[in-house]
Each structure stands twice: as structure tokens, then as C-alpha cells.
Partner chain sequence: MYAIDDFVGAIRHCLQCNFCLSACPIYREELVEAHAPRGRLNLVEAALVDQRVAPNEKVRRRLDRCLLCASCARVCPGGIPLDDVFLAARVELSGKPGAGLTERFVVRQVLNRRVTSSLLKRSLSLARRLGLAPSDIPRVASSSFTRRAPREAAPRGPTAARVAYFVGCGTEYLFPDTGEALLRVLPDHGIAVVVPEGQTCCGLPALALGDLDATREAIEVFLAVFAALEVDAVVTDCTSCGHMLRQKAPYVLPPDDPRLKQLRALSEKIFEVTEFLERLGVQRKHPLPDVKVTYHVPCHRGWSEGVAAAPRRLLAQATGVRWTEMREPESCCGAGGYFFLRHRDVAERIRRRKIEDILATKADVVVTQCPACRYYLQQALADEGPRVLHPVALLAGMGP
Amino acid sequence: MTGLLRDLAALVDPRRVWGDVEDLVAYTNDATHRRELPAAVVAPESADEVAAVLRYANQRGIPVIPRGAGTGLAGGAVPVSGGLVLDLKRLNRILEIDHKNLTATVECGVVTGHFQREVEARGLFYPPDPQSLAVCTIGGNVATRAGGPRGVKYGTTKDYVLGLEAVLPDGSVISYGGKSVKMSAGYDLARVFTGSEGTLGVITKVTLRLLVLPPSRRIMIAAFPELDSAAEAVSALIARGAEPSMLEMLDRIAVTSLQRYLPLGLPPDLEAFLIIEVDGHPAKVEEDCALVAEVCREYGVHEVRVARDAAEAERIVQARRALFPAAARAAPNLVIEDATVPRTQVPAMVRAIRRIAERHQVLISITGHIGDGNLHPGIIMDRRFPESVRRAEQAMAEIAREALNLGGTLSGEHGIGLLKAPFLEWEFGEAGVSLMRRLKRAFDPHGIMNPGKILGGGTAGVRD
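For the form predicted in complex with its partner chain, what structure does this chain take on its own?
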């Protein structure tokens, strides 16, 4: 046993410390193609254990990589060579669901989908729905500001964080915010940790805002012969007050691979498909359904249909969730982009992505939360071939640059992580990035927290 493992075994139950390469390979990556072997994995069961491990790592200058379910799409949980992975999935208790205050307090490792089910069983509603919700954790969601299809109406994780507890690298524990829905005290430390991607400290506990579950929900699919008309229909829908709770777009490549997994009876030869959900009071839902159908027809829809029953609606939602992994049936691997633009720029962005695909000779499927301008181009590649990876990453860089040109942002919901760290200055300039660096130093003077992520400069992921 190395000194590192012996030391860790003194801090937490030795059965929750792993150092064998046979165990570590399970921790080399998240849902991206970057891989790096850590030196050890530790699974703490309490904030105290997190603090003990951080204090130790801070003294020795050992890099620490907080990890939820490892489903990130930016490489945020990819280890640094010699680093220590902190597997937080055992901090998995829902501490309280407060019906009267409409809040819930959970540990960071609670699985998002599980939490939603528990909340909904009580007639309450936690809207953020990253499509990985069957596995991803609330801590990971907060650390990446995860969103999802419902973001178009309900916003993303960041809009639900009322307060949190976090452990700093020196082992001290801070707590900011709580059940009060208003707060104007001091710097908003909860906001700073939200989206920090493990670079400032470890979020151990979160207090979340809840809503009341809408009584009724309907889902529709609209198939358009052309992408532009679908995009225009989207703008028109929102302008006419339809307030959809989901407005997803899928292109032909995506629909083809999806239907291999779950046939939805969609015509394979059209260019764009919208999945539209409306929710609220039954009468309003009926009204919105009619409005959606009407607007789609005005914009030349080929076919628009409402899910017959709950089972069909569930099938559509399941299919949407399976969109990326289902691509495995057609593509070797996929880099999922997350560029986000103002809604009106969606058609321009789509055209730009197609140009980029052609220029780099890569296949890119275009899907995304079109209702809020958050596209998820899926760049198809084969991680076995360095040339293929290089072309994909280059296409990714150009898409990011194009999103910024159109007044958008590098990332709508996946975060910067490792993959987009080199582009950060494009969005924030030297002054912006330099302030972020100083902020990081104030929290983490020895730079042990997830080095290389967001701000770059680390060595992680340079080899496969």
C-alpha cells in the first residue's frame, strides 16, 4: 500500500478507499472521451469525512476531483494524473422535503430522478430535468448548473438553489442561504459555488426551491420538412404566449438513430422534428395544444400529433432522454456540444454548424433545447483515431466561437470543464478570466480543487 492509501485509510473506513488500478479504471472518465487514471478513489459518507480528506490533500498539494455520477459532458470529472477522486454518491440522503415552505434539503449525492419522484409523490415539483436524471446527482447538477428540456419555461438548476453547504480545501465548512426565498446578505456564495465544477470546494448539502406539481401535461410531436420553418414556428409559438414546458428539436440524423432504439412512427425523410410539451391547468393545456397545432400548421408542418395517453407521452420522454446514448447504435462516439445563442439566432447557428461540419468533414447531428436557444450538436467521431478526435475537437472549437459571434455563450448547461477551458477567454476576455482566477485562488490557494477545469492550465486529459 502506498503512503497515500495508508493515509486515506486512516481518515475514512479503509473499505471506502481504492488504489488498485483494476478499480481505478472505472473512474478514468465521465461521459466525454477524455481519460486519465487517478491515484486513488475515496468515498466519504459525511461532510466531516470530506473535510478530513480535503484538509489532508491541501497540506500535501494533492489534486482532488469531486465526482457525482460521472455523466458530465465537459470532462469536469475526468481525473488529473496523481489525483484523488472524491466519489460523493454515498452522501445520498434526502434530509427534508418541506411542504409548507416549498423547499427541500438534500445531500449532494442524491440522484436527481429519485429526488424528483419523491417530490412528485407529495404533489410537489422540482423542474430541472437533465436528461441523465436516472443517474446524475444533485451535487453534479449544481456544480454544472445543469438544465434540461423544461428549462424553456422553468429555468435550470441555478434557479432553484436557495442555499448550500460546502467544504473548502482547508477543511472549513461554509453554509450560505437556506429556506428563505429572499436573501440580501453578503456576497452570494451559493451562486459562486453553483456552476463551480468542483474547482472551489465540495458542495455537500443543497437547499432547493420547489413548485407545486402542475395538474395537467400534454406532449406533442411536430414534423417539419424544413429546419428553418421549424425554427420560425418556435419563435412564433413563444411570441403568441404558448409557454411550452418543453420545446425540443431533433434533426433527421438524430431521429433516425433514435428510432432504431424506440420506434416512434416518425417519417424518416423530413428535416426537423419538434417535441413540445405544455403543462398547467387542464383548460389552459387544451388551449395551448390547439395554439401549438395552429401555429405549426401556419409554418408548414407536415404532421403534428398529440400523444394519445400517458403511456405514449412517457415513451416520447424516454426516447428524448435516450437520444445521446442511442446514437451508439449508429456512431462510434459522440462529442456533445452545448453552444447557446439567443433564440432568434437559432437558424443562423444551425446554418453555421452545417458549414463547419462540411469544412471538417464530420457528421454532426443537430438537436437541442431549441426553445431557449441551447443547441446540442452531436459531433460524430471515433475515439480510436487521433485524427478523428482532432477534427471533432476542432469543429467543437469553431461551433463555440460561432455561438459567441452570434451573441451567445460557450455553454448553456454542461459547463466548461476540460473540453472548453481553452476557449474561456473568448467569452470573458483577459480581465474576466483573470478575475475568475483570483476568485479561485481566494477559495483554493494551493490549487488542489479540480485543477485544469474551467480555467485550464492543468495537465489532465492530455493522454488517452
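Alright, leaving the form predicted in complex with its partner chain aside, put up the form predicted on its own.
Here you get just the chain by itself.
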């Protein structure tokens, strides 16, 4: 056992410290990226143990990579220079669900889908629903400002964080916020940590805002002959006052992959499909369904199909969640982009992605949470061939640049991680990124927290 492993075993139960290669290899990747082996992995079970490990690492300048479930799509939880992975899944207690205050307090390792089920069993509702909710954790969601299909109506994780507890690199513990609906005291440290991707410290506990569970919901699929007409219909739906709780788009490439994995009986010769959910009071749901169908007809829809019952509705939702694994099975390698633009610019962004795919001779499927402008172009490539990787990287950079040109952002919900660190200055300018670096140094003067992520300094791109 190395000195590092011996030291860590003195801080936590030795059975929760790993240094064998067969254990470490599981921590080299997230959903899209693979990097090098960490030096060790430690799995704390409390904020005190997190503090002890950070204090030790900070004194010795050892990089620390906080990790939830490893489902990220931007390389945010992968080691780039060895270091110590902090596996946070054992901090997994739901500490309180407060029905009267409509809040919940949870540890960072609570699985999002499990939390949602617990909340809904009490007639309450936690809307953020990342595609990986069956395995992803609340801490990871907060660290990346994760979203999901329901973002079009309900917003993303950042809109539900009322307060949090975090451990700083020197081992000190801070708390900010709580159950109060309003708070205007000091700098908003909860907001600073929300979206920080493990670069400032480790989030260990979160207080979340809840809603009352909507009494009714309805799922529809609208099939369009043309991708452009589907995108235009989305803009029209929003402009006409429709309030869908989900408004997703899948193009023909995505649907072809999906139906090999989970058949839905969709016409194979059409170009675009919208998955639309409306929820709320039953009368409002019926009204919104009628409006959706009316607008879709105005834009040349081929068919609008309404789920017959709850079972069929759930099958449609699960099919959308299965899209990434289905596409990954069908493609040699896949990079899921996260370009986000104002909703009125969605048609222009769709057309730009198609031009970029043609220019670089890469196959790009277009899916995403189109109702809030968050597109997920899936760039298909083969890492065995350098030219395929080069074209994919060029396409990825151009998609990012085009989103910014249209008034959008580099990321709507995946975060920056390694993948988009080279582009950060395109969005915020030299002065903005310089300020972020100074903020990072204030929290983490020795630079141990998740080095290379967001602000660069590690290996970026899509190469292994």
C-alpha cells in the first residue's frame, strides 16, 4: 500500500479507499470522456470525512476530483492529471421533506429519480428531470445546473436550490440559505456553488424548493415531414401562449436509432418528431392539447398522436430517456453537444447545424429540449480514425460559435467541463474569464479542486 493510500485509510474506513487498477479504471470516464487513472479513490460518508480528505489534499497539493454518478457529458468528473477521486455516492440520505414549507433537504449523493419518487408519494413535485435521473445525483445536478425535458415550463436545477452546505479546500464547512423563500443577506454563495462543477469545493448537502404535484398530464407525439416546419411550430406554440411541461424534438436519425432499441411505431420516412407534455388542472390540460394540435396543423404536421393512457405516456417518456444509449449503440462514437439559443432562434440554429454537418461531412442527429432552445446535436464519429475525430471537433467548435452568434450560450445544462473549456472566452470575453479565475483562486488558492475544468488547463477536445 502506498503512502497516499495509508494516509487516506487513516482518515476514513480503509474499506472505502481504493488503489488497485481494476478499481480505479471505473473512475476514468464519464458518459462521453475517458482520461487517465486517478492515484486513488476515496468514498466518504459524511461532510466531516470530506473535510478531512480535503484538508489532507490541500496541505499536500493533491488534485481532488469530486464525483457523483459519473453521468456527465462534458468531462467534468474525469481525472486529467492523476489525483484523488472523491466518490460522493455514500452521502445519500434524504434528511427531510417538509410538506408545509414545500422544501426538502438532502445529501449530495441522493439519486434524483429516487428523490422524485419519494417526493411524489407525498403529493409533491420536484420538476428537474435530467435524462440520467435513474442514476445521477442531486449534488452532480447542482454542480452542473442540470436541466431536462421539463425545463421549458419549470426551469432547471438552479431554480430550485434554496441553500446548501459545502466543504472548502482547506476543510472548512460553509452553509448558505435554507427554507426561507426570500433571502438577501450577503453574497449568494449558494448561487456561486451552483454550476461550479467541483472547482470551488464540495457540495455535501442541499435544500431544495418543491411544488405541489400537478393533478393531470397528457403526452402527445407530433410527426412532421420537415425538420424546419417542426422547429417553426415550436416557436409558434410558445408565441401563442401554450405552456407545455415538455417540448422535445427528435429528428429522423435519432428516431431510427431509438426504434431499434425501443419501438414506438413512428413513421420511418418523416424528418422530425415533437414529444409534447402538458400538465396542470384537467380543464387547462384539455385546452392546451387543443391549442398544440391546432398550431401543429398550421405548420403541416403529418400526424398528432395522443397517448391513450398513463402506460403509453410513460413508454413515450422512457423512450426519450433511452435516446442516448440507443444512439450510442448504433454509432461507433458519439459526442452530445449542448448548444442553447433563444427560442425564437431555434429554427435558425437547426438550419446552421445541418449546414455544419454538410460542410464537415459528419453525421449529426438533432434532438433536444427544443421548447427552451436547448438543442443536443449528436455528432457521430469513429475515434479509431484521426480524420473522423478532427472533423467532429471542427463541427463541435462551429456549433458552439453559431449558438453564441445567435445570442445563445455554450451550455444549457451539461456544464463546461473539459469539453468546452477552450471556448469559454468566446462567451464571456477575456475580462469575464479573468474574473472567474480570480474567484477560483479566492476559494481554492492551491488549485486542487477539479483542475482543468471550466477554466481550462487540462486536455480538452473529444480525443481519448
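Numbering follows the first chain given and starts at 1. Throughout, rigid core stands for the largest set of C-alpha atoms superposing within 1.5 Å between the two forms. These numbers were taken from a predicted model, which means no experiment stands behind them.
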| item | value |
| --- | --- |
| Threshold 2 Å Cα movement between these two forms at residue 385, rigid core reference | yes |
